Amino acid sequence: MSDALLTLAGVSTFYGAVQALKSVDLVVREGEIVTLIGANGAGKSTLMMTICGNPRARAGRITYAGDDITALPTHLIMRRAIAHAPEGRRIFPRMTVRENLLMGAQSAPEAAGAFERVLALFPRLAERIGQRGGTLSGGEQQMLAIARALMSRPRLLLLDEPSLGLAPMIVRQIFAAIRALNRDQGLTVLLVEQNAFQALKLAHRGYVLVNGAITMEGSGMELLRRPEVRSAYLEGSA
C-alpha cells in the first residue's frame, strides 16, 4: 500500500471570496480506506467535490494515478475509474432500482457483470429491483447510492456521509459492506463521515479537518486514542 493513488498538495478552494479549504495536504494509497472526519461545515464535502472538479481548486495540485487532474473537467475526472456516492444519496426517485443501477454503468457489457456483484453485496436491492427508488427506505436508498457508484467498477470510491440519518443497524451493514469491498476486491476508499467512531475503526488512516484545514492525521487507531479527537468527536459514541 505504498503507492499513492490520490494526492492533494496545498489545495485551496473558495466559494466566491470565502475560503473553504486551506492548503490541504492529503494522500490516499492504493488499497487503503482513508477517512476524513470533522464537524459540520468543516469543508469535508467541499474536499470531495473539489477532487471531482466542482468547485475547482484555486491553488494547489490534485494528482490521481500519477496524473495531474486539477484542471480537468468533472466528466473526464469521473471517467478515470473514480466513483462518487455523494451526501444525500441523490438517487433518481422515479426510476426503479434496476434503472438507477444502470445509470452508474458506463457501458452495457460493464453493467452485466456489475449487477451480480452489487446485488450480492446488497441482497436487499435484489428484492427491490423493480421498485421505484423514491419508495425505498433511507437505508435502502443509501445502499442503492453506493451500489450505483460501484457499477462503474471504480478503482477509487469517494463516499460522502454514508451513515447520515440511518439507524445503527443499517449503519453497521453499510460499514461492513465497505470493509468487504476493500478486503475482497482491493477497492480504495476515501470516506467522509460524521460518525467518527465507526469511520476510524474502519479506516487504515484518517485526517481531521477543522475550518478547512487539516489539523491531525494518523492511523485510525491512533486517532481514536487521541484525547482531543475523543473529546471533540467521540463523546457518547459506541
The other form holds:
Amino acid sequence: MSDALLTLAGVSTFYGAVQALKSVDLVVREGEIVTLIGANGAGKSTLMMTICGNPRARAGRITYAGDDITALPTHLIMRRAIAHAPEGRRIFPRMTVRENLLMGAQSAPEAAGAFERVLALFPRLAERIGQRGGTLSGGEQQMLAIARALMSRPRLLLLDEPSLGLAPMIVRQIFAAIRALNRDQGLTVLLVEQNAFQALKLAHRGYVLVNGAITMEGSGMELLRRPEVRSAYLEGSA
Amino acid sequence: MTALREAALSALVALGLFAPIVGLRTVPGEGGLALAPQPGLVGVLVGLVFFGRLGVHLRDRLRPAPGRAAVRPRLAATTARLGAWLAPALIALALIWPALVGRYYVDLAILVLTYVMLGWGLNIVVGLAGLLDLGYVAFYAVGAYAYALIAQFTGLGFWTCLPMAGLLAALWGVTLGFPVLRLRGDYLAIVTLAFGEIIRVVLLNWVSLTGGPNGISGIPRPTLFGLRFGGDEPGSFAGFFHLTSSPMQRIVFLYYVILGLAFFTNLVSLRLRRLPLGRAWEALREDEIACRSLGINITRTKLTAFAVGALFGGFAGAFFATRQGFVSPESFTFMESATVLAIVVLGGLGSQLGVALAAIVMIGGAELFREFADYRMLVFGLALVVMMVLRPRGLVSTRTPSVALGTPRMIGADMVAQGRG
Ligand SMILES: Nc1ncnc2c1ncn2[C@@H]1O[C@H](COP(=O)(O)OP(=O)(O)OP(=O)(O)O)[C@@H](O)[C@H]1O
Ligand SMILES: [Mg+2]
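Switching conditions: you have the form predicted alone, so give me the form predicted in complex with its partner chain.
Every chain and every other molecule in the complex is listed next, the one we just looked at coming first.
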C-alpha cells in the first residue's frame, strides 16, 4: 500500500461550456479501496468517465501505473487492466449472462480462468448462465455488471454506484464481494457511492466531491467522524 | 366506446389518404386526361380500415394482456421447433429447386435469392450492429457498376471481378461509416438515406463513366471454369459436355451462383456472430456506453459492420449486373433500400431464417401478384401493417445465443428464463 496506481493532478472536465470537474487532485494507491462521495450532480460519474478518457480532461494529467494516460483513446486505456462498471449497470439485455461475461473479457482475451473466478465470486450468476441479461433481477444485474468488469482481470476497478436501487441485503453481499476481491486478490478499487456510511466503512480512504471540486479527503473512519460529512451525507443512515 | 372512437379516427385518416390516391382515377378524356371519381372503392377501403381497427381492438379485449404474455413463450418455443426443421427443409428445397420447376420459377427464385442475400448483408448492419441504414442500395449499386466497369475496361471475367466489386463496395461502406460514427438512430438513418441518393445521382450524372441514364450494357456473363453459356461451339458449356445448348442452362447456372453467394453470406454471418467481432456488434446494438467501458473499439466495430454489410451488398450487385447484362441508375432507387430494410425488419432483426422467409414472402409474393401491379404498394403497405400488429417483433423474434450452453443444468436455467418471458 505504497505506490500510487492512479493519480489525477489538476484535472478539469467540461461538457461544452459547463465545467463539471474543477482541478481535481486524487490518488489511488495500489491495493487500496478509495471511496468518492458527493451529492447528485457533483461530478462523481464524470470523474470516473474522465479517467476512462470519455469525456477527455481539458486540463490536468492522469497517470496510471507510471504512464500518462490523459490523451489515450478509451479502448486503449481500458486495455491497461482498468475496468469500469458504469452507473446504472448497463448490461446487455438480449444477450445471455455468459455472453455478457464474454464481452467483459473482450479487451483482455488472455485472461484465462476469469470465467470460473467470477462465477465463484457470484454463484447466483452461475445458476443463471444461460438466462438473458434483461430478465435478471436488479441485484443480479448489478452482480453481472461487476462480474463483467472483472472478466478482464483488472488491476484497478472503477465502480459507479453499485448499490443503486438494491435491497440492503444485496448491498451487503456486493460490498462483501468488493472487500474479498481487495483482500484476497489485491484488487485496487475506486468506488462511487451514495450509500456513504457503508462505503466509507469499507474504504481505506475517501474523498468528498462538491460541485466538481474535492473539498475533503481522509481515511474512511476520519471522514465518517467529520460533522460536515455526517450532516450532508449520513443523515439518518448512521 | 374508445374502440369505436379509434376505429372512426383510423377510418378518417384512411379517407384522407384514399380519397386522392384511390378515389380519383385518370381516364383519357377530351384534350388530355380527365379525372373520374371512384367513391365506391374508397368507401370499401375505408370500411375495411374501420372494421379492421375494430377487430384488432376486439382481439386485444378477448385476449387480455396477462393471457397474451403467457401465450408468448409457447409461441417462441413453437417457432424454435419450427426453425429446427424448416431451415434444413428450405436448404434442401433450394438445392433441388431447378429440377422441380420451370424456367419462370427458377428466374423468380434467382430474384428472391438476390434479396435474401441483400437481406442477410443488411442484417449485419441493422440487425446485428443496430445501425439503421436506409441507403443500403448504394452498395448494391457500387457492386453492380464496379463489376460492369471493371469487366468492360479490363476484360476480366466475372469470378475475378466479383471480389473486386465486393471490396470496392466495402471501401464505400467505410467511407460512409466515417462521417456517421457519432450518429445514432434517426440521424444515422437520414445520412445513410442521403448517401444512397448521392450515389444514385452521381451514377446518373457522370455520363462519361457510367453512361448516365442509359446505363451500361453488354456486361459479360459469368462462366463455369471458363466455359461460356450459349452456343455449342468448343469452349462453351454445351460444347464441352456435348449437350445441345439451351437458355435454361445459363439460368440454372445463375441460380446456383446466387445460391452459393447467399450461402456464403449466411455462413460468414453465422461465423462472425460467434467471434469477438460479431459479439461486439451485438453489444454495440444493445448499449454503446457499456461497450466503451469494456474497452471495445467503437470506431472499428462500427466501420467493420458497415464494411462487411457493404461487401455482401457489393457481391449481390455484381451478381445483379452479370445476370441482367445491363445496369442503369433506375435499378438503384430508394425503393430498393426500403424493400431490403422491410425484409430485415419483417424477418425479425437479426434472424437469418426470418430474413429468408420475409424475402420469400415479400419478393415472391409481389411477383406472383404481378397482375395487380397498380395495387402492389398498397398490398405491400397493408402487409407491413398487418405484420406489425400480429408479430410486432418480426417473423422470427427469438435471438439465439451465440455461445452454446455447456451443461444440461445450464440449459435448464435457460428454459426457466424463456418460460418467464
Ligand atoms: N453528457 C453530458 N452533457 C452535459 N452535461 C452533463 C453530461 N453528463 C453530466 N453532465 C452534468 O455534469 C454534472 C455532473 O454529472 P455527474 O453525472 O458526473 O454527476 P454525479 O455526481 O455522478 O451525480 P449522481 O450522483 O446523480 O450520479 C451534472 O451537472 C450533469 O448535469
Ligand atoms: Mg453518477
